[in-house]
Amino acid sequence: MSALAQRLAGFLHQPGFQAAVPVLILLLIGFFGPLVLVAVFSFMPARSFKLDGGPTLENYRFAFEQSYYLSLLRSFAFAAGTVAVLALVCYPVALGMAKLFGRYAGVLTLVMVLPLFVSENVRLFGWVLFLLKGGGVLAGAAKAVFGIELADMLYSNSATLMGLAYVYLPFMLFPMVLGLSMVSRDVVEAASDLGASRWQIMREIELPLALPGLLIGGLLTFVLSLGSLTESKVLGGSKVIMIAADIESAFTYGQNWPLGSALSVLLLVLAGGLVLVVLSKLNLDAILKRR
């Protein structure tokens, strides 16, 4: 037996592996089963379930045909968008639960967790009604008091991406809390008595040392604004198409599975290559101080 072989079989023998078992069988059957599932289905014939001719990409070939790679490239825009908007929005309040609110950060956090617990989509339609929409709550209060029309932001690519920034805020600030708070204050304070500006302390200290929680908070942000419907759906409409929509109207109104399952598949395969290729791009030794 050679000396990998032994490795590999001393390693399925640890008691931590065997008590692993059940929860590598559970992955493997919720997570990675579906998967494989939907990656045949992209290749069988459209609207049906069977692969009598063999595989086909003609799925594909007619998602680029019909110009589906547009919602995807919105996509993806979006989801850009909406870390760079919580990036800017995310750091002042991260810094200050951090490291100047003290006792009252906890009040903070309660005030940023609080929505969470209120359905996504309740949550949307109040925007609707109450600033979006131009007959809304605020719309009227403002021609009522002010004599001012507020013009209509509904079914825009701002509303949506308002709405993606709102719901995904949590996902950006907490792993951000995280990272700032790996920056020690005597650090900081030996910084600024050496003559560093507020702008060099952020640059040089804070941001290198927060980098972990900022580059957690950001990819999550990103997946998750990547495959968002709810948001697009409400605040878009019919104007503002993403990708997860046609995934949708592809599994449910148009009952193709296998056109579904080939967007999906692309979805997949984009957002993770994408991934893996900026995290091949940044030392994660380094950033999470490992030797």
The other form holds:
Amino acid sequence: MSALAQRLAGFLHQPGFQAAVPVLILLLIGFFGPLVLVAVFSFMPARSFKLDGGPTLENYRFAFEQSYYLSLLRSFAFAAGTVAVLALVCYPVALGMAKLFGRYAGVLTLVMVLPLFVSENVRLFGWVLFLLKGGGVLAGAAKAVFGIELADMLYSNSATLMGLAYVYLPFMLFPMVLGLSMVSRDVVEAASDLGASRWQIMREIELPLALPGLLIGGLLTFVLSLGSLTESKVLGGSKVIMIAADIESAFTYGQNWPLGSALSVLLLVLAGGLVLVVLSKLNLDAILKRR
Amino acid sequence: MGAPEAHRSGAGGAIPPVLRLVGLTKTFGSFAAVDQVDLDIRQGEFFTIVGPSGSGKTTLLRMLAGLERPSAGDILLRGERVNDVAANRRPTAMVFQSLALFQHKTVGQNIEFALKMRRVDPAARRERAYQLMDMLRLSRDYYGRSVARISGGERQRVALARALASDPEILFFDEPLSAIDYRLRKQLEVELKDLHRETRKTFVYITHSLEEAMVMSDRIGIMRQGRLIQIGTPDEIYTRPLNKFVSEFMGEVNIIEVEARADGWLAAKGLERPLKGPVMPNGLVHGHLVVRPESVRFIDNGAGGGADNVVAGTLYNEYALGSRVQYHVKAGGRMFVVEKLRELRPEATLGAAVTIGWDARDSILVPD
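Now that you have shown the form predicted alone, what about the form predicted in complex with its partner chain?
To see the whole picture, the full complex is given below, headed by that same chain.
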């Protein structure tokens, strides 16, 4: 028996591994299985519903020929935009929650979490009512109170970006709070005592020390926005088509599972690659030890 | 023992104070953490504020460093009011209790931080860092090393070098040695005092250990409940503690509760014979007699010289302290602490009857 096989046998006989077997099976069937199915379908001939066709790259070629890559690019742009907007919006709030608000931080946390109890669709349609041209809450109020006629705000890129930032805000905020709470008061005061201005403290001390939290928050919101569907559908309407919408229509209206699968695989590989790159920069052990 | 003013020996000398505190107060709600502190700190002196935790010494230091705003009173730096000057604009630097090193930076980057903030060019920064590392006996090999990978003593030196980098006028120390093991602490106390001598800067140090303060300081201020109750040189504090609180702070001393009798002797609770001590100040009836462990001696029955005060008891236990031995003697319902050189060991076994005694001139009488 080779050394490797010996180690493998030893591993298989560990009680820890044996206890994990049920969960492992569940994960393989429920999580990994569908992904494999999607991956295999992406190599089937177009519009087939069975897995008996010869493997082909036809779907991938089609995806690029039919300018699906534009939706993919748009999705990446929106995801990047969402991360940027949220980083700017959340940083001051997170700083307050981690350092300044004390016991009121709990109240703020509750306020931030509360919307999550309402279905995302309902919340987004709330925004539709608010932004709707003419009869919308915002336009109506502006007209009644100030006599201003507002331009159409709904069904645009900016409305979609706003919706994405709104929905994914907690996913940026809370990791950021966690990251900033790892920056001790002493260290900030020491920097100030040594002559650092507020900006220098942020650049030299807070950002580098809170980086793990910032990266995790950024990663979460990026990946979530990348695969988002409802925000662009509800607030972007027919003007803003993101890759998730293309995938959905390939599976439903188009009845073309292999095409939908190919687009899914493309998204998965790109997003997965990004996650791996970022995670390789994060040393979670060190983060936990430093607390 | 007079008012605290009387203990400011040599105050108002020719050199004007570098730092003057006038009625400095900090209140949190209705609680005064620092309560009307007046203090002159002289140019180049090593001044230590000693007090138990909660006495307000840290709050006082934080106000001096600009990390806390005074509620009332003034801080004058060379005669100029600096109450509203932020920490990053004061020519002072602080060494924190936690050291507060920048864990994500190297030793060199930590030391150079203050210079980088002042936009000094990298070559000059590096030169200054090397100079400080040499002074603090920190090998230059450490320059590029992460501060997360150096030992406790080395971290202390990096924190010191970092505070010294911008050549501040005053250095503040917030109990930097409190979390360090005994041997290293003793060594660093000496190094700090030497550093003070070499740099000739004004050091303001706070600690809860009077022993630590005695080793290093030119002058000591004892702080209690937000007030500076006694200020003096280590000698003055040692020989003339203001009250029981200060005496207790000096480590293991015998403090005997006494009452003045009409004949001038002192009646002590639990002891049959009255004690001879310094004369009670007029009007004072109740006080405490402080006797140092090394002032108490064993008296051979019959033979050998007697003492002004003699107490009979039993030897409870003994503790070796290196060159000296400490004995606990049970007498009159209390425990007396006696410290003698190893050579002067009494010939008594544990539990045996012993007689101890001390002279009146070796005792101090303090109020509550």
